[in-house]
Each structure stands twice: as structure tokens, then as C-alpha cells.
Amino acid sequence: MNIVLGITGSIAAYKAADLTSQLVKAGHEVHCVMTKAATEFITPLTLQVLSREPVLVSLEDEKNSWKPGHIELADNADLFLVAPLSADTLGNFANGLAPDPLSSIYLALPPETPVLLAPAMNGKMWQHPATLRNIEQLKEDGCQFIDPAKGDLACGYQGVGRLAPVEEILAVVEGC
């Protein structure tokens, strides 16, 4: 399966390395697309080595072909997976905004491409009415969610907001 794996700005971004490695080991072709904020937590080089594919971070990275890379990735995706999904990117998706390659790919996906979103954020952010509205909009749009787990959060709080375990994400991917 050809998977576009989005990684956004969350401390959980480091788990994308394990997720990428496991997906490749399972025989999937993985194309990582990072938001600029994600690069503060994990480097594109790490994901490039694990995926064996170039990593897209900015639209300036798309100078290698006449066809924009984000359109080509959208056209060829069998699955669009974002793990972790930040509140910021969730809001961009729900409101049709495309300030970066990841959001642009989301908007350019063919309607039949499955979208799997695994949020990770502070529990108060996860439960905020604006976030809940955005989640409902994305569900209406056909997106599937892997809800965050409960436990210790990077901000020092306890509660819901942790990225779902990599094993759980992998199981859902295999079911797609």
C-alpha cells in the first residue's frame, strides 16, 4: 500500500520514526510529509532514512519535477495517515486551509482515498469546543479517527491527549 504519512508539530512526532519503520517492514511504501513545526521534534533525515523516500517539508522542496510533488503524492496515495495530528493541522483540514504541503495534499486527495487521523495534543485542547467542531466536520467529510490515549501528557497534565500506541495505529492501517 502507498501511504502518505503526515507528521505535525507535537512531542509525539518522535513516534513517527517507529511508525514509519514498522510500516516499511510490513511492506508499505511510505512517503513522509512534515509540517515545519514537526521538524522541531524530529528531523526529516531520520524519516527519509527509515522510509527510503524523500521527505516533503515545504513547497520549495518540490523543484524536482514539472508536476507539483504534493499533487503527485495525493494522486498516488492508497491511504493518507497523519500521526501525530496537531490541533493546528486538524483545524486547517476542517476549514479547507492549505498553508503547507501536508494540508495541500489533504485537499488534493481523490474522494475515495481513506483518511486516517491520529491526534495528539493537550487534553484541554482536545476537548475544546472548537476542536470538537473540527473533529465533527472532518468525520462528516469521511475522515476516520484513532482517538488519543489517556495518560501522562508532555505538558505535565494527566488525561486524554497522548498519541494512540503505534501498535494500535498499525492495526487500524492494516484494516484499511
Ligand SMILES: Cc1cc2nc3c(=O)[nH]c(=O)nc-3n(C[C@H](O)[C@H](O)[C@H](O)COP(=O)(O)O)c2cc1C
Given for the second form:
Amino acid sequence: MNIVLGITGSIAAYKAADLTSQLVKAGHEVHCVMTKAATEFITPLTLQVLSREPVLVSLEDEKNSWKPGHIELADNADLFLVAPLSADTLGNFANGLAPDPLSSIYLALPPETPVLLAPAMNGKMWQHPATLRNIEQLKEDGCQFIDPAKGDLACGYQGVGRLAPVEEILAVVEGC
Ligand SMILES: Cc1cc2nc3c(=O)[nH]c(=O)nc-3n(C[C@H](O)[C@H](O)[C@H](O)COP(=O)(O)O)c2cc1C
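Return the form predicted in complex with this ligand of this protein as a structure block, the form predicted on its own having already been given.
All chains and molecules follow, beginning with the one already shown.
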């Protein structure tokens, strides 16, 4: 499959390296698209090497082709996967905002493209009415969620909010 893998600004972003590596080993073509916040947690170079593809971070990077790179990625994707998905980008998707390549690709996807979202965040953020509202909206819009797991959170608390295990995400991808 041709997979667009979105990575956002979560402490769990480092797990996207393992996810990318395993998806490539499974024979998928992986195009990583990072938010600027995600680059604080893992470098584009790491994902570029593991995916063997250029990594898109900024709309200003798209100077090599007449067709905007993010539209081409949206047109060609067999699957749009975001892991980890932050509360912020979740809000962008739910409200149709497109401030960066990742949210722009989400909006530009052909309607039949499957969307898999694996959120990761602090437990209170996960349970906030605004987050729950955004999740319900996205489910209504046809997105599938891989819910976060319970356990120790990076913020020092315990609760639901950890990124689902990479093995679980891989299993859901293979079922698409
Ligand atoms: C150390 C640290 C860890 C963070 N972890 C998360 C997280 O797991 N989930 C989340 O939604 N936001 C997290 N944030 C906040 C996001 O990075 C912030 O909301 C950012 O604006 C998200 O931008 P993006 O959605 O464009 O990636 C964290 C911030 C810091 C400084």
C-alpha cells in the first residue's frame, strides 16, 4: 500500500520510527508528513532514512514540482494514517482547518481513502469534552480510531492516553 504516515507533536513521536521501519519491511511505501511540533521530538532525517522517501514538514518545501506535493500525496494514498495524533491536529481535522501539510492532505483526500487515527495525549486532554466532541465529529466523517492505551503517561500521571502499541497499529493497517 501507499501509506501517508502523519506524525504530530507528541512525546510518542519517537515510536513513529519503529512504525515506519516495520511498515517498510512489510512492503509498504511510506510517505512521512510531520508537523513542525513533531520535529521537536524526532528528526525528519530519521524518518527519511527509515522510509527511504523525502519527509514533508512545511508547505514552503514544495518547490520542486508544478503540482503541490501535498495534493499529490493525498491523490496517491491508499491509506492515511496518523500516529501519534495530537489533540491539536485532532482539532484541526475535526474543524476543517489546514495550517500545515498534514491537515491539508487530510482535507484533500479522495472520499474513499481510509483514514486511521492513533491519538496520544495526557489523560485529561483525552477526556476533555472538546476532544470527545472532535472525535465524535471525525467518526461521523468516516475516520477510524485506534484508541490510546492505559498505563504510565509521560506527563507523570497514569491513565488512558498512551499511543496504542505499534503491533496493534500494524495489525489494523494490515486489515485495511
Ligand atoms: C514534552 C511535550 C510532550 C507533549 N506530548 C503531547 C502529546 O502526547 N499529545 C498532545 O496532544 N500534545 C502533546 N504536547 C503538546 C503539543 O506538542 C502541542 O499541542 C503542539 O502544538 C501540537 O502541534 P501539532 O498538532 O501541530 O503537532 C506535548 C508537548 C510537550 C512540550
